[in-house]
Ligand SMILES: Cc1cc2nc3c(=O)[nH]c(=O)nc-3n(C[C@H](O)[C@H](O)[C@H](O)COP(=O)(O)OP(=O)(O)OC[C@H]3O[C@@H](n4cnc5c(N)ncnc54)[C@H](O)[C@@H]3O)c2cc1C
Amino acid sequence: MSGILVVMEQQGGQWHRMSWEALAAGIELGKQSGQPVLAAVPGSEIAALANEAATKAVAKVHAVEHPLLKDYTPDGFTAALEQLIRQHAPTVVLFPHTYQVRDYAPKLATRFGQSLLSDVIHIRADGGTPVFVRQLFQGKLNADFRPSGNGPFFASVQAGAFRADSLEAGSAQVETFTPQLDAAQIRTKPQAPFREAARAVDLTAAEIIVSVGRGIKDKENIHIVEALAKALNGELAASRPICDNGWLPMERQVGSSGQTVSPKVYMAIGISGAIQHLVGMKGSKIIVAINKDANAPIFEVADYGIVGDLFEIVPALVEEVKKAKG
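Assuming the form predicted together with the named molecule, can you produce the structure of this chain alone?
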């Protein structure tokens, strides 16, 4: 057994951008552990994408081609990748931690008697075995995991944890791998993706976003934060639970299931900073966090932080903004 296999994700010929971050993680681990890095691209008619992956510093690219892999299904993808992994016996299999990977990678790992280490933020080769770092309690703690046994070890890497812009160029060989798949094996029938409704609010155009989280406690309190958005001439946004509760419409949700924004100023008020929220806003130029918990993960990405009660601070802010605007 040797090699690090990175499974890259595409849909309808379009890369999932996190694929490159997973590849970067694989290349980094390959360097540290002196192992070759192989990439796999599962899908149908994916030759062009496989060729593109081959321009990076990898030893080989496996184009895992089959008409039954055109639409993603957990049964199809698990069966195809299981065959590839059995044939090439890598020591480590890496994925981007996408919604699709959440859906099938645990199943695939189970086929090998393994548990997937999901949402990994750091990997280091430590005396032959890789050590994986992942978060506990929604980012409040970190933990090191050192897998035991012979592997293969399965891990998915968190959005933004590895830099895709530093990928070295290379010229790898592309090999087509045709898995044995039978339509009868695939039990679930996916329909075409859709969006709920046209978005009336385009948060991506806003210069200032004032975003409210569960710290607001009650629908009746939303106006407190809304007043700040108004005073600053900004857009009001929210974390997921606020939209789930129907306190604000879903089109104002920021995060992996909502909108991705990068305004000049993003104010996170009573938001803890779970990764699914962070991926939607950490590209903002200036991030302000107001939270009563000094250890809230949101402070990890904040430029300015205020530790305190939003119910005291936000009204004071509205006053000061109004004063400053004259």
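Rigid core here is just the name for the largest C-alpha set that superposes within 1.5 Å across the two forms. Positions refer to the first chain, counted from 1. Every value quoted in this text rests on a predicted model; they were computed, and no experiment measured them. Compared with the form predicted alone:
Fitting the two forms on the rigid core leaves the C-alpha of residue 53 displaced by under 2 angstroms between these two forms. Residue 15: CA moves less than 2 Å between these two forms after rigid-core fitting.
After superposing the rigid core, the Cα of residue 226 is displaced by 2 Å or more between these two forms.
Having looked at the form predicted together with the named molecule, could you now put up the form predicted alone?
Below you will find a single chain and nothing else.
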């Protein structure tokens, strides 16, 4: 059957948050093209996760179940998903753009004589053919990619490009798919997963982020913006120059070399809006910018813009927030 297949990622029974963003991308394309959206969850003992995915507005969920898929291996995942794709013949296969996907998805696409188009920020249907949009030159240009041939076409979705909270509820059938796998096919032996040092803050989970840039002028002035973050019960973040100078820890950096975030509200204070920063926060639902330069690029993406001196505006905002909270 034709359709859009979204391969969702889980590890140890826990979803990767970007799986829901990829599913949102698939559902958006499905609405435009009139095709059913199918979800695939590879792993072992994943019935609970498959049932959770089935509560979204998809046509069907494939629980790709096998003991050899308990631990991720590129050979195992490639072989299992190749069998699923050949059986159901989707026109488009979407993935979240994770480290794991970058490891095996190009290999999987090659099995079908295709390439993986990575880090897609937008997808649309045009005359029955999907058009994928991705950025070039560190986000300075957007390029349309229209695949040729009959597919299936493979693409991964950039973090923050699609909103997981846009997913509608549904009730889909869960179908178990058991691939034919043999231990001899798997040439790598999984080791204990890498565990990075625990972060003091996970900006990706924050609903409100107040971010500061070079307009703050000096480290001693950071407290001005920090007060606003505290008043709003939000997280304090920064552009790269602030973290490079050591004024805030690197874990609070937003941008192409920091964290990619998509909060409900993102406040950019004293941030000019270099493209390296914009790619890390453009998925925010509401963007508020405060900058004394009326021509700052940040205003091109802002929903609300205030042109003025942050040293006057931010303290006034803090007082108004406190009054509103009583």
